Structures are given as C-alpha cells and as structure tokens.
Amino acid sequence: MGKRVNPFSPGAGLAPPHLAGREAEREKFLAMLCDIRDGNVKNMVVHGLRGMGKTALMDEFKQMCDDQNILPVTEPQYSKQHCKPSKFVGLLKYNMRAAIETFSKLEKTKSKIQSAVRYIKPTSVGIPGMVYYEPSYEMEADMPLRNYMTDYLIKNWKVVEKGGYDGVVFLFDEFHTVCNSERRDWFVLSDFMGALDEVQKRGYRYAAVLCGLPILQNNLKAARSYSERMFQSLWISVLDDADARTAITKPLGGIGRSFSRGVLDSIVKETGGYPYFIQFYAKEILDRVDNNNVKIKDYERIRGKITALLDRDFFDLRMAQITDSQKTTLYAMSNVKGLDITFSAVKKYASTNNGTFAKNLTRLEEKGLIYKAKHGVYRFTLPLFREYLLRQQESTKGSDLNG
C-alpha cells in the first residue's frame, strides 16, 4: 500500500490546510484596506505567541491586498542584523523593488508600471518586462535615516500611483527582532516609525502591518511614545473549541478519513487550541494509525509517542540554545502557577542571586522564550511551555531516583 495522503504539515510559517477561526482578523484587515483607499491610512501590529498561525495570517493578508488593489511589500524574516540602519534600509529597498517586479509581470499592470518609472530617474533597469529601479540619489553621510526613508518613500510613490495601485502595505514578519540600540547609536525602529508617520501625514497611502512575538508591542512603545496612536493592535490567540475542531475535520473530509469525537475532544484539550500543535497532533495520528476512522483506543496507544516527539522537535531545540543557569531560571518560572509570573514569586524557586537571575531573564527575553507583560511580570512566549518544563523536571527527578 502506498503512503497515504496527509494534509497536515506543521512547520514554521507553513499555511494550514484550512485557516480556521480567523474571520474577525480578516474582517479587521479588510476594513483597514478600505480605509487606505479612502485616504484614512492606519497601521496594525499583529502579535501573539509562537505557533498561533501569525505567518499564515500574514500570507492571507498579502492575497487580500492583491484583491483590493493594494501593493503588498513583504518581508517574512526580519532578524537582529536589521537593527543596523544600512541593513534595514537595504532590505526595505530590496522588498520595494521585488514587489514592483512581481506585480509588473501581470499584463494588466506591466505597461502602467513601466510607464511610471519615467517619473523618477532610475539607476538600473532589469531585463525586458521586469522593472528594477532606485531613485538616482544616495544617502548622504550626514543625512538622518528618518529623512532618507521619508524621501525614498515619497519619490517612489509616483511609481505606485502610476502603476494603478491605491496604496502600499508593508507586511513585515518576525519584526520583534528589530529594535533600537542606544549603545551603537542605532535608532532604526524609531526612524522607520517616524518616516512612516511623516509620509502618512503628507497624504501618501503607505501603511504597515508589523507582526511578531508579544515583545513587539513593547519595542514600539519604547521607540515612539505615540505608537499607540499609530498602530491598532491585533492579538492572535488560541482557537476556540469549535474552530479547533473545524481545523481538523475539514481537511480530514477532503481525504475521506475521520477522528471519533473522543479523539477530537482529546486533541483540542491537550493542544489548548494552539494551531501549530493541532497540526502536529493531527499529522502524527494520521501517520501512525491506518484506520480510516481513528478511535480513542488508537489515539491512547500512540499518545505518549506524540508527546515525546513534540518535546524533541519543538521544545528541545529551543532549550539547546540556552545555558544551564538560564534553564534553572525557566524551571523556577514553571513552578509559578498562572499566566503572569512575577519576579518576586519566581525568586522563591530560584537558587541564583538577584543579579544573575535578572540577567537570565533579560537573556531569555532576547532569545524569545519569555516576554515582559508589564513591569516585573513575565510570561512564556511558547504555548504549553510550562507543561514541557514540568515534564522535564519530573523526568530528572525520576532519573535521580533510579540512579
């Protein structure tokens, strides 16, 4: 018998076979696009824990931009290197060119965009039918970064406008990695927000959707005091029970297989409604069970193997990047019950001194394993991370007893 079709494919940024439970988010973004066309430009920050489907939603937003005659300028993977001004600006310009090139291939807009290039003096033109351009000026050594980006966007607006688009939306993912660095005198996030604010005030229909972990919101506040007025917040949370079931049953229906109600109930409960884990569990069940209709007894037989595989493929990889001292801090945090983990509460379980403990918290936040919800209060960025850490501690105790 050949390998069976499995529609579930959990992975970083991979689109699920059915994007369930995000109707409200799509409606909010559609309203934003309509406002842009009307000249009432708004920005959005999309934030949430790992594995919530934020990247899949950003891909959906890209398609919606195309449907609404808005030019999407996308970047799926920002990183710490883009805190450096030259790296940030270089990527911004590259993505602008890539967006024009991609959409210039469409016959309905190709001639318009090629014609629009005449409105600015290009320094380079690519092969026939594909337009690469940059304004014929370079950033002056003493020119503030904010001013340069403002000038760049304004000069390029004619290309967008003559190309027949009603606006531009920057769809930037993993943007929580971009922040100011006072030590290096880099203020790229403040400058980008300042440039965006300036072009919007002048009537140019550029908007930004910035996506990332919860720390993104704090970075924006630190960069610009008026960030709350610039960005509407879109918090991506877990799926409710009905949507979680739909995320499983709809793809199953397409391949003629099914899970019993007991199996569905167990998956929803054990995954907590987190989209990535729903994908992970459903894939493993289909791969490990041959029955067309998977029963609860089938699932019970393989449950332990799925949990062990999840620990190895998802959590262990992240734990491998931190020091033993930082692991000790995470274990101490996992012993504090509830969503909010206060500095004072976790210190009861920590064996390190205050200085080392505070340093560990900073490093764990930098590595994206925790985030500061508010002053003195932390939360895990990874769903079901506490349960994993508790399992690890229990396993260690068991090993010690056996030894």
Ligand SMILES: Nc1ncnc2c1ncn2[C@@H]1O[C@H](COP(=O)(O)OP(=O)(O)O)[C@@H](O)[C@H]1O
Contents of the next structure:
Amino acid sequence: MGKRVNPFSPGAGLAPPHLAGREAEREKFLAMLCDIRDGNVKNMVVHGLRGMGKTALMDEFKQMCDDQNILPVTEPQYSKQHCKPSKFVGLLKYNMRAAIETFSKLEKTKSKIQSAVRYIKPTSVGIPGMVYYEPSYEMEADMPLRNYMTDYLIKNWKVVEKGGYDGVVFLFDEFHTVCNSERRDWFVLSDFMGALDEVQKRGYRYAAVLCGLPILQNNLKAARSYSERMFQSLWISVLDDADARTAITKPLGGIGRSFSRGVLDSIVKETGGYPYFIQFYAKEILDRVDNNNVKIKDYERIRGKITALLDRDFFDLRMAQITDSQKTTLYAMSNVKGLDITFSAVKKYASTNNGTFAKNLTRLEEKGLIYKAKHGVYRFTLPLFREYLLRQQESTKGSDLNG
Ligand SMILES: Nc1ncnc2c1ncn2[C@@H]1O[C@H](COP(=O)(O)OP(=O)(O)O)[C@@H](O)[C@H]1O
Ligand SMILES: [Mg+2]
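Form predicted on its own done; form predicted in complex with the ligand now:
Expanding to the full complex; the earlier chain stays at the top.
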C-alpha cells in the first residue's frame, strides 16, 4: 500500500493542520490591536512550556496584524548571540527593513510610499521605490543603545505611517534567550524595553509581543522594574478537552478518515491536551492503522509502540544530555506528587548532599528540564515527564530484579 496522506505535524514551529482553541488568546490580541489603533499602545508577553503552541499562535497573530492593517515585524529565532548589542540592533534593523520591503512591494502602498520620500531623507533605498530610514551615523561607542534604538524607531515611523499602517507590532519568538549580561556590560534587554517605553510615551504606535519559555517573565522583570506595567501576560497552556478533540477531528475530516469516540477519549486523556503530543499521537495512529475508521481495538494494539516511540524520540533524547547525578535528582523530583515540587519535599527523596542537590537543580534548569515557578518551588517543563520518569524507575527496578 502506498503512503497515505497524513496531515498531522508534530515538531517545533510546524504549523498545525488546524489551530484548535485559543479563542481567548486571539480575542486578547485583537483587543490589543484595536487599542493600538486608538493610540493606547500596550505590549504582551506570551509564555509557556515547550510544545504548547506558542509559535503556532504567533503565526496566527501575524495573520491578524495583516488583517487589521498593523505592520507585523517578526523574528522567529532569537538566540543567545543577540544578547550582544551589535547583534541585537543588527537583527532589529534587518527585520524592520524586511517588513518595510514587503509592504513597499504591495501595489496599494506604492504611491503612498513614494510620497514618504518627501518627508524623510532616506540614506538607504533598497529595492526600487522602497523607502527606509537608516541612520547616517554608525552607532557610536558612547551613544547609549537605548537612545539609538529610540531614534531609529521614531525616524522609521514616518515610513510606516506613510505606508498607510496604523501601527507596528514586533512579534519576537524565543525571546527568553535575550538577557542582560552585567559581566560584559551588555544591557540589550533593558535598552530595548527602555526604547520601546520611550517611543510609546511619545505617542508612536510601536508595540511588542515577546514570546518564549517561562523564564522570559523573570528576565523582563530583572531588566526593568516597571515591566509588569508595560506587559500584559498571556500564559499558553494545554488545550481543553473539546479543543483537543477538534485538533484531531478537523484534519481527519479533511482526508475522509475518523477515530472512534473511544480512541479520541484515550488520546485526549493520555496527551493531557498537550498540543505537541496530540500531533504526535494522531500522526502515529494514522500511519499505523489501515482502516479508515480507527476503532479502540486498533488503537490498543499499537498504543505501547506509540508510548515507546515517544519515550525514545522525545524523552530519552533529553535524558541523554544529563549526568547520572542529575538523573537521580530528577527521579527524586518525580516522586513528589502534584505540579509544584518544593525544595523540602524533594529533599526527602534525594540521596545526594545539599550542595550537589542544589547544583543539580541549577543545571537542570539551565538545560530547560525544570523551571522555578516561585521561590523554592520547581516544576517540570515537559508535560508527561513525571510519568516518564516514574516509568523509567519502574523498568530499572524490573531489570534489577531480573539481573
Ligand atoms: N492550537 C493548536 N492546535 C493543534 N495543534 C497545535 C496547536 N498549537 C500548536 N500545535 C502543534 O503543537 C506542536 C508544538 O507547537 P509550537 O507552536 O512549536 O509550540 P511552542 O512554540 O510552544 O514550543 C506543533 O506540532 C504544532 O503543530
Ligand atoms: Mg516555539
């Protein structure tokens, strides 16, 4: 039998065949866009664990900007290198330029753009007919980065406005990787937030949606004490039951296949509504079952294989990056019931001394396996990770007995 169509797409940043749920999130963002148009500019921080669907939602936000006549300036891949001021500014300018270039090519804005030439003296004109402001001075060593960015944004506002847009929204993903480095005297995060605050206070309609892992919120707070006033927070979590079902049934409908109610119930329960796992399960089931209508007995036949594959492709890979000592700390943590793992609760299960234990926690946090929810309280960053760790311990126990 030839390979059949499979619409499901497990993977980082892969657009889902159907973006399920997220109505509340879309509504919040739409309200933000309307506020920008009214001159009431606000920013948003989109945060959540890996695989929750933040990037998929950011793609949706971009579309909404287009529909609402707001210019989206996007960057999907911030990384550590952008903590360096020259890299940060370079990327910001590149993306601004790219966004302006895109709209310069649109028929409807072409003539408007031409009239902008009269207002600013562009020192850099790329494609024919394109207008873009590039500061004529290089960033001087003693010029504060914040002032440079403020000036840059203000000058380019004229271009945006003449292009007929009501505002600009920065859609920056993986932004948790950007932070200040006191040791190197780099303060890009503080400077960017400062510049944004400054242009907004002066009435320019630039807004930011910063997206990343939970640590992002802490970075922003550390960089600017007033971050809570600047950013409304949007926490992206698992899909509820009904939305998890639609995430599966909609794409299935498109290819004339279906899962029985029992199968749907099982997937929703086993994935906990975690978008990445939903895509993963649905894809595997479709690939492994020939019947158009998948029944619970078909699913039960392959369930073990899917869990094993998920362990191998998803969890084992992550476990391969840590030391045995860190592993024992994770196992200890998995013995604590519930979402919040307090230092004192997990200490009961840990065999290592306090110093090693604390160091392990720090390393595990750096590797993105756990995060600090509040002072002295840790959580796993990956859904179903606790269950996986318990399974691992069971199987080692089993092999110890046999061995
Ligand atoms: N609302 C959704 N409905 C269905 N699938 C989704 C949804 N959001 C994300 N996904 C799927 O989940 C996986 C992870 O999404 P992604 O946006 O990369 O997560 P994150 O950026 O939070 O790590 C992808 O395979 C994506 O297709
Ligand atoms: Mg992402």
